[in-house]
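To begin, one chain is listed below as structure tokens, in the form predicted on its own.
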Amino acid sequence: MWFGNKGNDNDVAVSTRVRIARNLSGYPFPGRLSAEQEKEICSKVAEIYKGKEWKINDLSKLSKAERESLADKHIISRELAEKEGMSEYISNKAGDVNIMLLEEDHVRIQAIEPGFNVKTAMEKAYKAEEILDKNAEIAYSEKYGYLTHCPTNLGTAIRISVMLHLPSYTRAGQIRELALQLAKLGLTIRGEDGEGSSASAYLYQISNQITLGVSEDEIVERIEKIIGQIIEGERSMHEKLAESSKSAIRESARRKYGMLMYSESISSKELTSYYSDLRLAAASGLIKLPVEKLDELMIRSKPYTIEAEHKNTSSPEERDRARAALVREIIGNAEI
């Protein structure tokens, strides 16, 4: 699993995800498929990946909490988690490559890595894509590249998304300006859950918008260069803030850590409000708390994931108590 592990530049970068969209030739896009065609596609793709390295997962057999938890962990999309009818995903042993079936496209392959690591995520995603390409006829046009449900994904049909923690940009009121600059460069910035979501805890996804008329190498080069500049900008503001308010930041983080440690009940909203300040202090070296553990806590403390992973947590009160115990389990040994 990607979370809980230390990645490159993880003082600012939380994760890197590469997603490749593909459709089987001879079938309409999802939404226009018959029930029989849905079964055929799932059966064909499952047969291709059938083996010891891959596991076929039937989402219809999971509870709502279990499906939504998979979306919380970025294993599948929120859209697939909430989809009615037939839907499956295929996962590798490590859990860092997952293949969604019958989401917006027939097949969506995604690889996710902790921190800022585009090349490794690309290698894993394309290794899985090669298996599909060798064993299925993929919808492709010499003029438009890979054919996809959404026209914005035509061409390479590849999206690279990097999740960043940007408290300094946000507090400086620079997110809107950053969004405008990114748009000019063919990139977009969104909230944690992608398009249409808000940026809770100062977490933002930055991804490429353009897939047509550019090569995979060009997309990678652009993402690596621009994200690298944003990371350096956030670090620079981190340092200035730490220099001017070091004692205040450390004291605030220690107080919030203490409140979390001694609380018997913690709401999701409360933990989210503390996460960003703790992560900023940890990233600045003002407290000894691994940022990857804070990221793991943010993922595993979400309501649906609490309900999916802990027994007797169907009510908000029960989840709040389970969340408090989880806080102590994951970050209870920090040297604050």
Contents of the next structure:
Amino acid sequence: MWFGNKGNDNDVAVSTRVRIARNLSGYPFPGRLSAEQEKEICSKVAEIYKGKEWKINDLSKLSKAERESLADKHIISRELAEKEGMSEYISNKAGDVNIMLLEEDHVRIQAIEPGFNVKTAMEKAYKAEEILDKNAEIAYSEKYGYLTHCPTNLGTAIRISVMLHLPSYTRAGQIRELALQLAKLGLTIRGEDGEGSSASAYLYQISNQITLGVSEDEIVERIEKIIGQIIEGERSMHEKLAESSKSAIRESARRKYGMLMYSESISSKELTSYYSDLRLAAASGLIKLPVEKLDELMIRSKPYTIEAEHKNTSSPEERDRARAALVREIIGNAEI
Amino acid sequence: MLCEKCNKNEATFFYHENVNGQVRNYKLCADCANELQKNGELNIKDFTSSPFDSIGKFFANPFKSMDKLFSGVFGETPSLLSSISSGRPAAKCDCGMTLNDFLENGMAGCPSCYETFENDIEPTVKRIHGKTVHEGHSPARFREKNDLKKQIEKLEKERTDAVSSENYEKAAEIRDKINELKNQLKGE
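Return the structure block for the form predicted together with the partner chain; the form predicted on its own was the one displayed.
To see the whole picture, the full complex is given below, headed by that same chain.
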């Protein structure tokens, strides 16, 4: 699993995802497929990814919490988790490449890496894509490139998304300016998962908006360059902050850590409100807490994931107690 | 199609917005779109009589969701914003999708829609991506074809050079090679 592991530029970057959309020639796009065609596509693709390296997962056999938890972990999209009827995804052994079937497009290949690592995510995703390309006729036109359900994905049909923790940009009121600058460069910024509540964790996803008329290499180059600059910007603000208010930040982070450690019950909202300050202090080296463990905690403490992974957690109160135990399990051993 | 506000002028401005699942669609003429913008309903900054002439402006400021972004609530980027420039909205793809539906929903029905409506949707594609021709990877079956095409182009050039330097024997040799490659291309 990608989370819980160290990655490049982890002090600011949480994860890097690459998603490639592909469709099979000769079929309508999802939503316009007959039940028979859906079945046909699933078995065709499953046949292509057979073998020890791959596993087919039938989402219809999972509970709602289990499906939503897969979306919490960015293994599948929220849309696929909530899709009715036939829904499957194929995963590799390591769990870092997942292939969604019958989401917005017939096939969506996703690779995810911890930290900021576009090259590795691209390599893994394209390795999986080559298997499909060799064994299926992929919808493509010389003019518009890879043909996708929505014209916003035409061309290369790739979306590279990097999740960043930007507390300093946010506090300095610079997200607006950042969004405007990024827009000019064909990139977008949004809150993690597109959910309103996430903004308080100061997590943002930056991804390429334009997919047609720019090659894969150009998209990678642009993302690497621009996000590299944002990471540098956030980092230099961390450093300034750490210099000017070192003891205040450390004191506040230690108190928060203490609260978390000795609580019997923690709500998702409360944990989220502590996450950003703890991560900032950890990233600035003011407390000894591995940032990747905090990121893991953020994912594994989401309501659906708690419900999917812990017994007797169907009520919010039960989940809050399980969350407090999870905090101690994941970051309890730190000598901050 | 007439503007749904004044019911008089042709609708040339199509607005699709999806903010956290709340969808709003407008089909408007330029005048009404301008008016709604002034009232703050569309909230497209940099709005002029030809609002989307620059891709930079298009993505810089256009959506209400962008404003919400600043208060910490994020919206989906609209999937497609289009103004029909085509005169054949009833044209139909084999899958049953009409051009009108395609542009209105912002989603194609099947991969062939892109061929059927190739020219009709070009302005829309340009507004989204700023460009209209793909660059980059292609499926293996196209890569072989492209390689052949490139080889033929190169040989054609060499043949012209051979002819202009009156090396007819060489030119004939190259011509045979070109024909061979062309047959291969046809056979694919």
